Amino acid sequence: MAFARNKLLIAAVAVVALLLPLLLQRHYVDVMVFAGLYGIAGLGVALLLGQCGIVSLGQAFFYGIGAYSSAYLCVTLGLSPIFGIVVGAALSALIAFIIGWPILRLTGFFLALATLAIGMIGGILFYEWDWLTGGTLGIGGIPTLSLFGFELNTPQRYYYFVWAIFLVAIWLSHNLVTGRAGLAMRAMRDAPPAAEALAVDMHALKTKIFVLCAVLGSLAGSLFAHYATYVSVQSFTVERSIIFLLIPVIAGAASVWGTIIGALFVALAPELLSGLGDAHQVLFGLALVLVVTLLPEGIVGLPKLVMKRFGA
């Protein structure tokens, strides 16, 4: 019976998700697109935090690399958007490996500060290298994406495209964390001496997940660039990295599928609260504090918490 209810619930959610862009106003479709983009970048942070116990505050750097790779290669050099996305992902993976190999020997707050430094340095480079990034003026005229001649030139089309990629990324990540690699990551997170005794190469595993996180961030950045058709340094600050980190923290870092809830929260909550005027930022911050304080396992842990309280 419970299995049948779950299938019915999943089917209902799928129908609602498919109909949303047809029912919502243009502005809210834009918000849902950005929720999907943030979710893709936040998924990488979730893998690091929830499975490896690593706090990353540098995801906006790789988000920016993807965006600027697509912008520069398409606008300045006139190359294919797909080529720009691939180059951005490859460049992010290479930089993540070069940076990650030494800094991932750190642990705890020192590692978090190192990733914060990456984000800050990245923001400075994006600003100073105006010959490449356009600086504060940015780069405009970025072409929209097309698939087999089908132009993704409306928010509704891009909504389906971005969320399809997001869901595929979540499914692949779920397979990763439920397999042997996921078991090794959780052992490394919860009992490093035991993982080392079982011949888990913790440093290599951390580096691989860090590279995967960077690739997801770069992919989200490239998709953002082709949707907004304009990029500037204001989109790749440390504040953006904090938003990406909030996604797994709010949803529940251990849940890969919970990334959907976290992405919707960080995208929709400020928008819904904005109607309350200048106080909306305070209210959003208060909502974050309440979620973190009252729901230690994130929003995905709410049903279990209710059942526990009800049972008690």
Second form
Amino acid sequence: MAFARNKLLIAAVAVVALLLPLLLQRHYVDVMVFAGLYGIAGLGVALLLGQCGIVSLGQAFFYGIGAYSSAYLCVTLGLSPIFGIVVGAALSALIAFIIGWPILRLTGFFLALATLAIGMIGGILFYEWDWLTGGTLGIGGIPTLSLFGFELNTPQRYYYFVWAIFLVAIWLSHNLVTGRAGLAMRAMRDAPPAAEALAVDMHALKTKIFVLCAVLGSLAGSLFAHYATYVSVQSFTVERSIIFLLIPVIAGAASVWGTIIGALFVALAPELLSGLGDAHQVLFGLALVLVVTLLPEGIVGLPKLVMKRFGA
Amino acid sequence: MSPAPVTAKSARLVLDVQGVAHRFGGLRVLEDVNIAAPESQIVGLIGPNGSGKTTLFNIITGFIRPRSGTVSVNGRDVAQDSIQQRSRDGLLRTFQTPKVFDHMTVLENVMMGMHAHTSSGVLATMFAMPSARRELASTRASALQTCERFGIAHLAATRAGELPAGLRRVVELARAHQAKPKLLLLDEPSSGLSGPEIDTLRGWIRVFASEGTTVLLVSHDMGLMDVCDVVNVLYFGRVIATGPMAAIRDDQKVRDAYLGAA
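Could the form predicted in complex with the partner chain be shown next, to go alongside the form predicted alone?
What follows is the entire complex, opening with the chain shown before.
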């Protein structure tokens, strides 16, 4: 019964999602594209936070590596976009492995600070290595993507493309989280000594998820570069890393499907509040504080909380 | 060599601790400790607070590396191996306060027992490869059977963190049973349990032994020690007596050192 109702709900959401770009103003379709892009990067952070209990404040670094790989390889070297995406992901994976292996022996706040350092150093490198990144001027003229000869050159088209990728990434993550590795990840988050006693190689597992998180960040960065057709250092600051971290925090970190809600929140809330003038940033902050303090399990936990309070 | 009486039932030693010594700074906590556990037997380790029980337990399980001596499991010295390595070799411990995975369901907790026996990697799981799906399905089915056997099948979908202490211990034991260890090390398993729960615990310890798992039981709960085939008494870092519980009770040295004081 509940399952049938869920199916109906999913079908309804799918229909709305498919029709959305046709109904919304172009500006809001653009916001929805960014929700999808941020969602892909945020999903990586969600896997680290929700499954492994690791706070990452460095995701914008990998987002930047993806974006600059795509920009540099396409614009400066004139290669096909697929090279930029693949090289960015491979480079991110390699760097995440090299950095992750030593720092993932840390835990808690110390590890969070280490990831913050990665994000900050990354931001400085993007700024200083202007021969590669164009510095504050950035790199323009990045070609739009095309899929089987179909140009993804409007927000509408890109909306479908990005959200399809986001949903596939969530589905893969869902498989991961419900499978053997996911059980081991949650076990080591809940009771590390017991997980270790059951032969979970915690350090190796954390490193793998850290690499996976970086690849998702890089993919989102590449897709961003091809959508915006222009990249510059402003897009890869620690502030952006915080936005990515907010996605699982707002949605409820344990749920990979919840990243959809988190992504919509971080993309839409500032837009919807911007009509209120200068106060909108304060209001966004206030909305965040409310969600985090009132909903310990995030927005995803809201129905359960309501049922508990008002239900039988 | 071994101080433990080798019974006719089984001569093979699953656990053989030889000449283990350890100190913390200048404080000697263990001196020339020898303990053996023959296959499928229940071996007890008792001693007053400060006798070195916990240190010895941590040395056997791999949380501490001994200064000297050997810890052989199935004839191989594991004294310098990592915890995971020992676990892959069939050694499993429980904790004084049951360490269940709070945010996972009871079924998922029991499924974790199979971790060392399964092998699906991150990529195979992500892409839902048939091998990974089959392995997960059989892990789930087997864990569900174990839940039924331990009488917690009706709680399969409940988060383990929501259970009272007694049931958390049952979940921990069910998880251990799922792991099918060759050597199970129980650290004060009766702590926090009520009388009837301790009787149930005693029953499960016997089940483990009857199915071929060797059990080392560390406790100061004298009542629980009755399940042991052999009991070792540790006093100020030395084993002062080894034998069946009935003989231990009558041992004058033990009475002076431990039972009299208790």
